[in-house]
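The data below hold one chain only, encoded as structure tokens and taken in the form predicted on its own.
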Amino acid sequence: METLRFVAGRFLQDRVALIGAVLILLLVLAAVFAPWLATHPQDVSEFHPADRLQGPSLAHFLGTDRMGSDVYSRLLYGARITITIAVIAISVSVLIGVPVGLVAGYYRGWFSELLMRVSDIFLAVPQIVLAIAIAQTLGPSIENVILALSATYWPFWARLVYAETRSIQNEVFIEASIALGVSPLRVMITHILPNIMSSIIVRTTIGMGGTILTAAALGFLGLGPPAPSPEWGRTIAESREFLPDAWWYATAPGLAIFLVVMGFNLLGDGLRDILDPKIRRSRTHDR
């Protein structure tokens, strides 16, 4: 309880982390309350040729797109797609990467080396290139984007957990548990995992931003959810032929992607400063 109170107090004092948390909160609220916040919820998939490419006005806060649909309303529903892809892809990556890293870090021998060499193979290829290749092979859909992102991001958690597990495996409390006959599974779950959880949380938070950016890139290339999906990357791709006249068309989703990714990065940096005792000590010493 004291640790939780300390972390909460540090978090409230960290302006960077607070700004990131506010930006992420706005994304979540936009996704959850999209049907109520949208001024033209029916415009997400309908065609209104008379309202095509109108600029921002009281009727359409962020203007209209090439289909005459309200950009503001589509932006809100696009937040649902963005957060769905990011949360599921990161969750799958964590569920794969953390156990792999724990097992490979705890044990020695050929099996541990095999797990790490497999993760190294995935890490050797740029994530965006591998994600494009997988999405292109499977076809454009939300499910395939999630699969492509999960397949490319899990090695980051595997490598992180592997290194953290190896670093604390020789600690006295770990050796004492092994000497008392505690099973390897229990040692990993009850002793090692709680002590590396802060690193996992920070990596997950920062990974959310990277996942959203990569998902938008796939959508921009036509490998994301098919039309008339309001996915942000696809919206930017559709707006290219109307620039610079219809500037609002690309600006709204582009700014949304920028703010959300920045929010996760700021929150991740703030959590790293709060949860990592080494960084706290070094910064206190510098002051």
Contents of the next structure:
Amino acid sequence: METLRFVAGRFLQDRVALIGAVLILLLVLAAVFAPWLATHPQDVSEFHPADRLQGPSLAHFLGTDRMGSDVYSRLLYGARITITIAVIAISVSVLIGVPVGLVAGYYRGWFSELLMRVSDIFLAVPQIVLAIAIAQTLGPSIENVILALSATYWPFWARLVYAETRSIQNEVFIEASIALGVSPLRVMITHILPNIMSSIIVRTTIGMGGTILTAAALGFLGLGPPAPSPEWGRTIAESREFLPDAWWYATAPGLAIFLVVMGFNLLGDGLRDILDPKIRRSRTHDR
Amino acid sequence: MKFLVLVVNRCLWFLPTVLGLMVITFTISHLIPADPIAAAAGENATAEQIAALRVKFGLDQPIYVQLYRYVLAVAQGDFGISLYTQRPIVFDIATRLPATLELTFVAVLIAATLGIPLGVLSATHRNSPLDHVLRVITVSGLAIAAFWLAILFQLLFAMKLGWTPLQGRVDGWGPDSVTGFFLIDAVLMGDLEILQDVAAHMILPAATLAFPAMATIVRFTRAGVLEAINSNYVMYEEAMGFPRRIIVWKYVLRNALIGTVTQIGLIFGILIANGVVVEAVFDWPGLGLYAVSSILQSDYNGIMAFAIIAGVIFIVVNLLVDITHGLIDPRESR
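If the one shown is the form predicted on its own, what is the structure of the form predicted in complex with its partner chain?
Whole complex next, starting from this chain.
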């Protein structure tokens, strides 16, 4: 409780983290309340060819697209896709990566070696390269984007948790609980995990930003959910042939991606400053 | 001696890693939901014809035999035939590789020449307006989607202002190919007009790629300088009355850059990832554009070849970074 109040206090003082949190909150609100915030909610699947490529106006805040649909309304529904992809893909990555890292860090032997070598191979290649290969093979859909991202992102958490587990394993309280006969599973979950939680939280926050960028790139390359999906990356790809005249069409979804990723990166940076005692110490040191 | 152990150790990891990468791409290519042979044989193929094709492509063999053959073929540079260009994929990739390498080198050059000094300034003028502006720029650089930045650049500089060409690598045929690097080839020809044209085509894609890379370099250089500036030798040099300029740009920077060098691997990863979409936007005839046309043509062989080549380049870069790191920082290999 004490720690929680401390973290909350620091958080409110940290303007950068606060800006990040506000941006993320805006994304969540846009996604949840899309049907009410949208001025033309039916435009996700409905087209009005007579109104195509109109500039921003009171009727269409961010103009209309090649089908005459409202860009602003589609943007809000696109937020739903972005959140769905990022949250599920990251959750799966964490659910695979954290146990792998814990087990490989706790036990020593050929199995741990094998687990870490496999993650190293995944980390040896830029994530998007394998994600492209997987998404292309399975075909363009939201499920396959999630699958491609989960399959390529879990090693980040495995690596992190492995390193952190190894580094606190020799602490007295861990040795003591082992000596007292506490089962390995219990040591991992009740003693190791809480102590490395802050690193996991920071990595996960920053990972959200990276995942959203990769998902948008996959959408841009035509590997995301197929048309008429309002996915942001796909929308930008569709807008290209109408440049430079329909500038609003390309700028709006790109700006949305930018702000959301910025939100997660700022929050991640802020949380790291707040949660990481090492940095906290060095910060006060050089002040 | 220790350094040699480091080099040998890293090189020994190279083969298993590349082998692992091949196992991954092999696995992915077996994820295809539809039966590729039935699709290739066509709708009217009889069961015997399909079985014959299966034997022809070796798909009747047990999975480990298939994997063995696959690894053997790829190791010899045989990625199969492109369904799109109908040529061996290794040819296609060899002709496109120089375009990607040239673009990447120029982008790294821009990112480093701007990023290192800016990182130092940001550290020495900590919490000044300059530092804040640079922080906003670096945070933006890591949050912006590369394909969107590319489109914005195109919209502004090529379409609205007309300062640069919209896309492509050169107008017309380009310089006589000697190295495949058009900037160098144009210089070798002594043709200033072509050199100018090549450079004009290069500015926007290189700037797009350089932006996030520069942001990373500024960040790590800043952190490195801040750490080094608090060390004892700096205090000593200050006490000895060394000019601040020399302390920072000569002694501190050299130590700070060690941290930046270790991030080159990370930067290269960003460049390869962004290269795909940036080449797609600028119609840059490199590896990334090849990957994109393979995606559009559903050319699985092309995609897998791209994944392996991009992966191997990335692994080699990281290997070189580790070795360089051992060279410039003797503490590493002690």
